[in-house]
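A lone chain, given as structure tokens: the form predicted alone.
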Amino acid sequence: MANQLVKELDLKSWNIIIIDENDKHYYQPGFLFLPFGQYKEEDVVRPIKEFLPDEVTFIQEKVKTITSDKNAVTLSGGKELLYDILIIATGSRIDPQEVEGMKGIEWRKSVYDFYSFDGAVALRDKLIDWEGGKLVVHITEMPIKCPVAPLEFSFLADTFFKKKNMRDKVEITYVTPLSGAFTKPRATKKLEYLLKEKHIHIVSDFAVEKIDNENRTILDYSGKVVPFDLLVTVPTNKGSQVIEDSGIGDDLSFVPTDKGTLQSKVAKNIFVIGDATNVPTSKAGSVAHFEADILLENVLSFIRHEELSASFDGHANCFIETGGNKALLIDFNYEHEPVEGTFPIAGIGPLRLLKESRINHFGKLAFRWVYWNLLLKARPIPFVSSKMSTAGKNF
């Protein structure tokens, strides 16, 4: 966004502001890689600066409470700052506080996140030399950052054991709140599919209520009890602290939005982009891409007292890791589920959408220079539109 609002704004007029408590910006989507050496730390971190333009002032401090009826921002040192437009991007964050047990004493020890950097590192050094067992992938509850990537960690984990010549001293379990892989039905029945090639157990509808770390057992409300000798879990995903403590946002701390304008319902003149809206779509980094130009024109608008436009459709574009080299892709917006055809080029791809291929799987890895080097400075990816596209494809 202050890659493309220097571009737009009288800048005589206007004085951009970014306020982050930290100095270095993680590239989430590589945390997944991490626990099987696929990546190094230096993969996955750089400097903010890195990407700011020179004409930002970037103020790096924690946010204490934003104050919407006075529009001000207080640091937590105390200073207040005003602001005409505020743009809310504090994404989410992991509270594995939430669930009795989770943070107990196997924290880090049998019980292991990679939603974290921290986590993806630790998680690491135990894959190293772990003997095996069982391992069980767990989500605790939904919305969570990228949908897919406890599947895509437990596909890559059935891929590392192979090349470790002990996938038969490992049985991995799949646990989810959900009824089935993945919250699309299309997509769900193919990842079911591959679960079952790979020899991944699933037990769904599973809504844990605690972990007992002396037992090395999660159990949900209904009674039933999962076994684990690692437990690589997804912690609830909660909005910002700033989002709780300001009280502007739902039960999760997600900040309540309009899903097609992207303006808060807090007040008018805030607006939300990525993971930090509560817009019924993937919390995905392609999401806030394709967000923010939609969200460029709503600001802007909102400049000249125009109408704000309606126009985000809950595009996401997703690249789902399965293992061997291969990925899938799926493509879905608010009205449509992922599809078939091909992408980005209609009839001609190179990609398929739902379908493993080993185009996929780079073009999965590619997206790490495409998102260092074009999402974060604000230029647009070829042929991919933020809107969802419906040509070349079967629906």
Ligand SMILES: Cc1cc2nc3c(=O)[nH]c(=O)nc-3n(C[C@H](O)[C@H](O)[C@H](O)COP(=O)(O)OP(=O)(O)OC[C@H]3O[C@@H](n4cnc5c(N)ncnc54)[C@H](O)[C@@H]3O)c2cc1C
Second form
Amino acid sequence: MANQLVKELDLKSWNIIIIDENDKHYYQPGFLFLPFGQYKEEDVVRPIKEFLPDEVTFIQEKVKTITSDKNAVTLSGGKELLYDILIIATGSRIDPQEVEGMKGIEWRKSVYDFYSFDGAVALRDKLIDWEGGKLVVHITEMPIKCPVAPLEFSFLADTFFKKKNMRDKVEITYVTPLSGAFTKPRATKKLEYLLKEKHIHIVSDFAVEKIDNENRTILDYSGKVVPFDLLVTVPTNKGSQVIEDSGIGDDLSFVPTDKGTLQSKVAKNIFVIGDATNVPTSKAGSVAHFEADILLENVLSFIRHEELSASFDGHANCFIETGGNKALLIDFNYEHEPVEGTFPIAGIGPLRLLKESRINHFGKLAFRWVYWNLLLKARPIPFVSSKMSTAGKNF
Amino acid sequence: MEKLIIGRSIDVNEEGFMNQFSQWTREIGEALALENNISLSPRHWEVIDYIQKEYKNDSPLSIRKIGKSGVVDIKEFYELFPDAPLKTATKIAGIPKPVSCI
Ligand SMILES: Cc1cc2nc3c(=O)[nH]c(=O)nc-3n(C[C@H](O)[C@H](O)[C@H](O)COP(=O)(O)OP(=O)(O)OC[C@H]3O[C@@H](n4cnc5c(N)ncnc54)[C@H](O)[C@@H]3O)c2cc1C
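Moving from the form predicted alone, what structure would you give for the form predicted in complex with this ligand?
Complete assembly follows, chain above in first position.
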């Protein structure tokens, strides 16, 4: 947003300030590859400043509260900043404390996550000399960012243990609160045959109640019990603490947001982008990128006291690693679920939607370059627009 | 598709969720419950009333939310509607399957 706004706003009358508690930016999609040693720490982290235009002021400090009726944010050091327009982009984070026993004595001994940088690194260290047993990959509750990541983790684990010649020593079980492998019916069908092919068991409709550290089992409210030797869980995803502390979030601290205009329902001069919103599409970097185009237009309209006419369609575009150097690609929005076809150029591709291919895998690896060089700098992705295109798709 | 229940025809999707809430009546709710081996007690009705109220307010439903609603806790929700409570309860309540999952 900052990279787009500096080009559009008259900087004699506008002052753009970015506040982030961190001076590093993480490439979170890389957290998937860290545990398997495919990426190293330095591949997924860069200084935030590298991506900021010179014209903006950067403050490295935590925002403690947002007070919408005073148009003010308060920083952790006590300083108060007033704003004309606030864009909330505080993302989402994991909260393992939400489930009884998750952050218990087995945390980072046999219970791990890969949705945080520290978690992914710790899991990598564990996998180096893990001797095998029951590996359980688990989603606590929806929504989570990048909802396909746990599935990808299971597929990559299958390849990882095959390469280490120990696949026969590892039993992989995928445990999900959903009724199938994915959230969208047509993609679920595709993904379930991959689970079968890779001998990954699936336990669905599992609403976790607690983790029994002593017996190494996870239990659900209906009495289902799944034993593990190594549990890789995706804990509850929530919005930032500041959203909760400011009383402006829903029950998971996501900010109620108009799904079309991206204006918050908290106040007219507060807009929301990325994982921080509650809009009904996937929480993904690609979504945040597409939202930025819409948000830019609407913020500019707001400044001109015009109607907010740009409308986000929920466009999401995600590569799904399926192991063995192959990947699937899905492209969808609020209305259309992922289907088969060619992408981004109708009839040509070169990428194939909802079909495994090697070129999709290279697309996924190239996404890191796209992320650092195009997404963060607000440059367009070639051939891919913020509105989903229906061309080349087999509905 | 059309489905015949207690002598009336209702419009349902392939998973058996009603497509039109306006066709729902308490008698249809009771019949849908029986199909899921549940006989509705006053506690069940309190939950169904709550779910329908939230649906009418366009407020998205999740197990977490119902657990924090003050109407039932998650444990009891599972006892009332075993296995997949949110799915079963919304089906009986005549509203679409919740999309708490994207
Ligand atoms: C394992 C994994 C795999 C993924 N794979 C993919 C993928 O393949 N494709 C894809 O598109 N997406 C993927 N994602 C999702 C993607 O990383 C996120 O959707 C994206 O980063 C969201 O961007 P954001 O700007 O909304 O939030 P973030 O990138 O999380 O940024 C939020 C920022 O807000 C700051 N912040 C929060 N609270 C405060 C506060 N109170 N004060 C100051 N600063 C604060 C944080 O420090 C952070 O810098 C993946 C995520 C994970 C975890």
